[in-house]
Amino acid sequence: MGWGDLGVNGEPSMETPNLDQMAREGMLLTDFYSASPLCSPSRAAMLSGRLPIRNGFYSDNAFGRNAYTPQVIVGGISPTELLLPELLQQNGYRNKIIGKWHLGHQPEYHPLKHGFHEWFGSPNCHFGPMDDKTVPNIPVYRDTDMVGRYYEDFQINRRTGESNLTQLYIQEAVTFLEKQANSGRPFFLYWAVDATHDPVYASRKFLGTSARGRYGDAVRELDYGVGEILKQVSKLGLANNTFVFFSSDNGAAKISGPRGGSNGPFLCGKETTFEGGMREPAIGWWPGKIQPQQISHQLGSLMDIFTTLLDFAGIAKPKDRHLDGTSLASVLVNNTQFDRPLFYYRGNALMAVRYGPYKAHLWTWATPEHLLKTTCGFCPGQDVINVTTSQQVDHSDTPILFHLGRDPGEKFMIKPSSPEYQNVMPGLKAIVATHKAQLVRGKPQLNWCDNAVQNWAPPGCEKLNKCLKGPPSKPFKCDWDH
């Protein structure tokens, strides 16, 4: 989902009501950030409150590439890595999963190995439907086996876009959250739904519904089932001891045109570390905690999600490793503010970065130019000379600057001969060479590929006659283009 994707931050459809609503009983968060401009490094940073460089999703075979988790990829989640549910798990929280892991998807990377206690969906996107001979298609599991698959056991109309996917993951969540109340033992919930995600899907009351077709379609779901769960805590009695966080896991696919999200007023999207690519939808909801019609400017990052919930629940932060979340519990109850920055990567490339309302970047590179020839691009309509370049271009002696309060969309350069460069640029450069001087990086999880990896006999095949036989292994490195 795209940051303007909800009618609160100025979608004109106004198909997003729930979420509306949320806003305005709690808090909106307008400067809020993924660690990544792509799915699955932003997850693992979500989970770890680590950026992807450091947790090791990411891939050095090429510099600045994106790279996430296919079927074909070997490496998941280190084992290394301290996730935000083993904490939890730790303190007596029972945990679920209901969606998209994408951290993953061989045995020894599954959410119920990291802390999870249930879990309902899918290890990677639902794309499909495949052949089961040269590419199987993908498991749905419920905790440790598949209970089924894409396209064949839980369907997805390519033709129509309909499926009742999101009315399941629904289920899940309201199914959950009353088992929780009436055992009276604190809970997480990691509502992961993917509808929004190509193959967009919507359920048969929802399609044909929006102004902006499929997707808005999806949309107006998801928004849906927000509302249903929050009717939910809020029935249960939970609500004045529950903390709900919506946000995205990365911006709006302008690669699929009139047909993908909205990211508002800013440039570009998913796969870049433009605003359009990171900047994320955010809201904060908590009855009696959270005073209602709040509005925070506050920078903040889906790794703040690791330490806020600690704070909230009153457990120690991990002190083995250094942690890139900060906690907003602060911002969220008090409404204060603080100075922080805010660093945007692409694989393994340190593109830009953030600091109060400026933002320079370091490198640039939005459409790689082979994609250009067969796509509309990762900013179509939105060409910004020498800025939005099909190559990637090194500005690191003399960065491009902004200033995002005036110019959201980074369309307005500050000249680097301007009294404002000369005054900005030097703190700016301070905090990167800061940061890549104390950086230790993770081993890469996201350099080998096999297609004997995939999903030919997933834990639980055998039960349902579904276990495929697939190929021997024969490495390779894995060809990030993007």
Given for the second form:
2 protein chains.
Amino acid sequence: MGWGDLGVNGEPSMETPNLDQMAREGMLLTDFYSASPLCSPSRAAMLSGRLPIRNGFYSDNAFGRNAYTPQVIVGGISPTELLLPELLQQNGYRNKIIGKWHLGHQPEYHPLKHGFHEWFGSPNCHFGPMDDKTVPNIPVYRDTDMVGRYYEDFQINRRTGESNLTQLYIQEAVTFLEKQANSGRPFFLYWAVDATHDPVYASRKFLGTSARGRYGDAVRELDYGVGEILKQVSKLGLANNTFVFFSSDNGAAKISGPRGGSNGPFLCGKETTFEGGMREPAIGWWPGKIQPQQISHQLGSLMDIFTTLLDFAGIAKPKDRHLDGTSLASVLVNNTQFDRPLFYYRGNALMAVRYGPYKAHLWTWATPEHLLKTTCGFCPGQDVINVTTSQQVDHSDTPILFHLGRDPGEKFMIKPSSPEYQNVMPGLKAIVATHKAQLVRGKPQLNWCDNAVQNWAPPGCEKLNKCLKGPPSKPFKCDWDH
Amino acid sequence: MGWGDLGVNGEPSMETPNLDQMAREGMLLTDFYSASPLCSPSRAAMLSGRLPIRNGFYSDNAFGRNAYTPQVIVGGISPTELLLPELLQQNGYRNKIIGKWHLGHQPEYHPLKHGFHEWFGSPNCHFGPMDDKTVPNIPVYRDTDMVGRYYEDFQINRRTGESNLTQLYIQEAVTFLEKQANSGRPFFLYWAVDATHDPVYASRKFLGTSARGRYGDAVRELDYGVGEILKQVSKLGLANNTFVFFSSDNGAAKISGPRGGSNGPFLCGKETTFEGGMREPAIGWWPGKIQPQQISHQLGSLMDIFTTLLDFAGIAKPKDRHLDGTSLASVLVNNTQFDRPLFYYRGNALMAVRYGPYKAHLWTWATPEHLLKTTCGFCPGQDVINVTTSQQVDHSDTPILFHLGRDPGEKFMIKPSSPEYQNVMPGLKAIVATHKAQLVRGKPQLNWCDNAVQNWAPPGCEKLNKCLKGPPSKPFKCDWDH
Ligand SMILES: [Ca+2]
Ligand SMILES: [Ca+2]
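Alright, leaving the form predicted alone aside, put up the form predicted in complex with a further copy of the same chain.
What follows is the entire complex, opening with the chain shown before.
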């Protein structure tokens, strides 16, 4: 889901009444970013409060490639990372993840081994395989054990787009909230539905109801889900004691065409380090604590969720590691603002940096040539010369500079000969130099693939008679091609 | 000013608090259009309720060229057109125009000869000449007579961007409102400030205050002006009896680069018939009559202002001519919706048609080749193959079809071989055929230019010692090159 998919962010059909209302009741953050332009590293960064380059959610197989956790991946979240739910668990919180985990599916990466008490959802994306019989369909877990598989037990009709999944995830959240309210124990709910991801689905009552086609139907259902959750929080009397945050893990996937969603006025989409790839919709809600109708232009990051939640929960930050997330508590509660740099990584490559309104591209790379031959690419209909390059181009000596206030769409480069450029660039270069000098890279977790590690026989498969036999282990270097 | 310049329409800096508040207190229209992608014809269409092709605000010198009223233009609004202020005047309204008239500057086109009682503003754009001494600077009128000229008596500092003009126009509006409230007579105020037009200016107190540079400063001052006007309407006790409508005459001029404003997710800008050229910000406000927090997706047009205002004023529509505007009274008051086609003209060329969510391009033309050599063009950073063509391309046989709900950015053509295309296109073609068959073109008013007609000696120049001597008349065909 992209920045531009919210009505309050200017999607012309304006079909997110619940998210828009959430923004009116709380704070809309306009300059909020994911730590990666795609799913797995973005989520790992959010739960660890650290850049993928530190927590290991990247690959060194090639320079600047997006890597994630398909079911052939061997790795997952490193045991040395300390995840938000682990810290919350140590402090009496009850933690549940609903939806996509995406931090590895081998036994050691199971979310219940990383701080969550409960899980209903899947370890990988629902995009495939699609019942092709030669590889296992993605399992759906309830807590420790699988309870079925996509396309077998949890239907997604590829032709009609019908699936009840989001409804199941909404019901699961509503039930969990009620249980927690009754228990009186603090809780952490990570509602990570995979709806709006391609192939796009919605339940029957939402199909065909939007002005935006099937993608809009999915957005409407997601929006409905947020409404149901907020309603439940209020109904249970938890509103004054519950912080709710809405965001997305990456920009809209423009490569999916009109089923890919909107990044509003921003350049390109998912997989890229242009604004369309990493600027995210973001809303903070906490009646009584966050004032209504707030707008914040604070540079924020999904990694701040880690730090902000610890702050709100009164839990000390771990001191034994570098955290990239910063607490936004005062931003949210008092609408304060502070300066900080923001780093845009694509895999192991630091592509760009933002400080204040300025963004400097050290490297440019949009859609690789081979993908342009068969798809509309990551920037359909957009072409900024020397910027949306189909090759990796090194601009480290003379970075390409944009002012995101005047030019949020990254269309009009500031000339290197201009006083403005010469005024700003040394500071940006110093920020990059410091970052690079201090950076301790985590061991890359996404280098190796193996058909043997696919979800052949997840725990619980025996009871369901759903165990499959995989091939012998034959690790290979994953081919990350963009 | 473009659709995307409003905070409620997703400009990331969100610096239009007054317009956003106006929208929250009234109705935001998302699918509202100008009748032309540039100023003069758009304004002529609004005040006449008729397409430029009917009211004569176009040129036949070449096919599909944008024509307007620079100071060498001979023509202006045809005497056979019946303008909104004329009808209102006949019904007891007091009418004032503040700002840019742009319907011709020869004596017979003076706004006070076309229904307005009062005027403070200029007949042409402030963009030039800029005190170059070889041609007259644009005059500023108070009512019948000029009271000075731009760059001489009404300063616009091109270097600093400072000008007090918008403040003068705000003060003028506030004073007029007070006078009318005291008189108890009904009134029509056409607040047509030219701020945000290139070269962009703002008053000292707004310069440097926005996150968007000088353009943002101008937007902030315009927004402030709207706030002052609404505040005055309320303060004077007129709110329950006053309909206020905000819109723009064309899309943001993307050719001006970062000083050109934003068309949000839409394609291209001013001068083109893509959504960025003609989709406009639009807000209706009338406390007690228009409910707060309304959003309407009704296809609307600036030409509807003509019809809607007559409707609200209880004045019968003229029956002796075809009107393209339709009353939006019920849309505004009851949030109803109706079907209607919308025609996109560039000069004398019908370029595209919209019906429901579908838009069919009969012709495509973005930036002409010669302009691409020296400017960033009308679609900087955007390039949709076969769509943003630099030549005029005729698609009448197989129009290029977009679904503006799924694809507001006009990026993903619907394949002519698809059932959807085949289902929709016959209806769109029939709408075009009917429109063309019934169309009676007005006599083109924008064919002839003449250096003798420039603002050498406007009425009142003697008193000010500002009369200049022009050359003898030597009419030539205006060269409209795009
Ligand atoms: Ca995603
Ligand atoms: Ca204009």
